[in-house]
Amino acid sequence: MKNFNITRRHFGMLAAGAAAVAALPFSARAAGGTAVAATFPGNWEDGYRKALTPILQQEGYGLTIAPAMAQDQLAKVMASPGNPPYDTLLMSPGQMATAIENDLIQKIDPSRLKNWGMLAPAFQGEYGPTVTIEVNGIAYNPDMVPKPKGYRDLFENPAYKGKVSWTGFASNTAVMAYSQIARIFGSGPTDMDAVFKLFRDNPEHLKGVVDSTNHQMTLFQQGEIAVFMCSTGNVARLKSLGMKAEFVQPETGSPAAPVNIHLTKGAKNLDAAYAYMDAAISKAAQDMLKMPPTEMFPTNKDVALTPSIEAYVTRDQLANMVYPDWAAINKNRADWIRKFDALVAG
């Protein structure tokens, strides 16, 4: 069983990142541990090995980012009770209550993190501190397609007929936009009856819907669209490859998640976790992340926002962003998405 165990983490750091590990100097490496860290695939996964490895490695540690969206991140914890492939997880709200819920992870001990004190209240959370606020709106093509004022503007303008791409209800920023779409069209946020009849009503939005975010960004690029759900950290990227892309916050309100560092429960390097998590809220990963092709929202309190950002979401603002409900997107997530799939299939 120890075999076994041995074996499967080491695959797991080799599928993830065995280029980025070859890469350390062996003292680096060897030294404190190495930290295996699921970070979301993209931008996060760029971003968060080119700013955390180099001060991990001042540090004596190593690290490994393994790119998994969250509900990836939690089906392979659950599916490895007590033996977790990864240290730390990264996730919103809904999975973080899905993960306490299964005991999947464990509160932290804020005495390990220099950094702790540079966060808000708000931001310091018994379960591993928050990195970051993604603020959620729509992106579109000015050369294409007017400035949306909302979500009832994509199903009422003719002038986004055929322009527009979705995706499925595993996506957070799927979620949080149907929840705001079923708030205006339906009784209710948790009214998705109401989103799916709009779907049957207009159904060539039925065509624009694909797998991922990673894949609406593609066809964005191509031209095959004009309009996505998305986070800010989207429009930065496609900004930094020179795209004509713009954010709106929708006029009903902008959704928005705060993004945490878990620790697993059994994870394996605590002090290379640790290490990690600290310099995940670091003033100097923070400016670092805040900056294009990222443009991370900083929680670092002694981290300025640029102007790029602020034009996104002010501090100020950020208490008037609408905040899903997570119990309530988690007890039907299941149901919606099955309805939702098959909506699609036709």
The other form holds:
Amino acid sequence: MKNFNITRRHFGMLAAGAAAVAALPFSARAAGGTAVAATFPGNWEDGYRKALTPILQQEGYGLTIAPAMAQDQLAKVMASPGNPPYDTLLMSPGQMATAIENDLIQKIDPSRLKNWGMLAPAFQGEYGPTVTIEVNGIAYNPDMVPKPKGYRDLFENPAYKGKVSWTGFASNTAVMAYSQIARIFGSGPTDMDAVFKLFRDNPEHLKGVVDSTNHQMTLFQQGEIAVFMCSTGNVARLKSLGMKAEFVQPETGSPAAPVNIHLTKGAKNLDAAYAYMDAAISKAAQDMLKMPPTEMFPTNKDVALTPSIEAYVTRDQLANMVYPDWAAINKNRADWIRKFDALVAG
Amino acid sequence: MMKASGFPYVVPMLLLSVAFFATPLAVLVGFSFSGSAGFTLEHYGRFFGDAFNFRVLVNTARLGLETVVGTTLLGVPIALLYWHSGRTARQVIIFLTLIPMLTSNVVRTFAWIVILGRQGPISEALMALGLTGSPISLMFTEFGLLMAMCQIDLPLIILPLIAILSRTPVQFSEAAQISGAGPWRIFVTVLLPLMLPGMLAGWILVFASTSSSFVTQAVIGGARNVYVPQLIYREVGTLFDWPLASAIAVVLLISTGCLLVAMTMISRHKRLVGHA
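Okay, that is the form predicted alone; can I get the form predicted together with the partner chain now?
After this comes the whole thing, all chains and molecules, with the earlier chain placed first.
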């Protein structure tokens, strides 16, 4: 067999060629003005990619959707100060407060958003527009359990024994539910000792604690669990997959959280980032995102609600939702996370 | 001895190792000792001051060791089967060993949800055999996690064993048989010492893989079974306490290293390898 020989000159040329090929996509992307947008994984990621990419393309921009949970987005931006991996972040008020405190996001210039006027004043944040309101409640499988009345029912009605799944305090959905449970069983929304005691007194509930809502969705599909704390979006997704899933507003009220797009400090592609933000609050995008499987509540005034969204919540009901005190939650969250993890591990 | 002219070819690898292994490791260690007033042992104190953390560390090491035992018990017979088989059977064994490795760890983990669940084959089989009256779930149990880890990490021990046995003539066991040794004696006095280097390589790979397998631990183990990678993820991604996360990572690195050194020493014990 002929020996394979390579000279140093050829090796150098080969390495330079490989480097050029590797760098090509990045240079091409930069030339087109691409926004790198952090988005929640799953339904959000799919919906945003499908709805917003064509709109940005029409305006001459590219869009890279980077899926990450809100806490992960914060961690990654904190890890690279001054050189954020994302141009925009997607967050609820709890994480927004942390981002402001750590100087990770910047105030926006609303004059750069054509659709800004289509938002109600409550959705026009100085740190970015609100793209939807996530309404939370309880998801249940009607074939396995009766319709729960609220959080108290889950602990007191034996029909739910061993069929309810919970997540830790790192999840916004969970922390909003626990605040409500603390209000019911304790002295107020931050009385988590009452919640911990409740779990200690009902150890079968501790068996169903998993890492995230995403895992709960998988377990719900497999029939391993019948009830979990969710957003309307989770139920919409399960229904689109053909699952028997129903959403119920707890009798004490549905916790809700606005979801906002924020501009990171040091964002590299400002024009593309503003174009992405504007697309997310446009009628065209929100008309798509309000449909299954995403069924996101539209914040653009011109977008009519679908009957199925109105079945979850109407525009008039938004004011009556339970909006948690995120400052109080953020102050205690680390302590609650550690205590709950230790409690769950037994 | 390395020829003087060959050294330049090693330089790129050395530079890469320094840039992408030694430097990040030094940064990690540095982070774990950093406080607002400079050098501090505070983060290690916080870690060991909480009995929960120490228990998590012990659980992680135990899971790693249990998986090493489980994969060894499953892997050795498969490797011996390979050794005694013909060409076609050997190809089939290699194929079946490699195929799972080509599938993402995440996919294999989620497949285990189906297997371990209430409606999974294990539960169905137990019910069919009359061993249980109602469906059972092995999800969120340490035993379920151990089963999943053993399957996922099994190729990591089979492949080094096969590599060792491929170089070992089958006549070794025939000679021992002719000399009057029974199957167990052949296994213990001839094959086991021969396989030890492969086993050691496999143990190191399996232990390292299991103790750092974040996805499988989180999904199959659930929140009740907490292991060190989940603890590190929580401190980095949820609580943003990086110095404490670095300290936990260093503790994991050192404790894993100690166990691996112990395994190496055991496998090189003269009573074990004396007959090889």
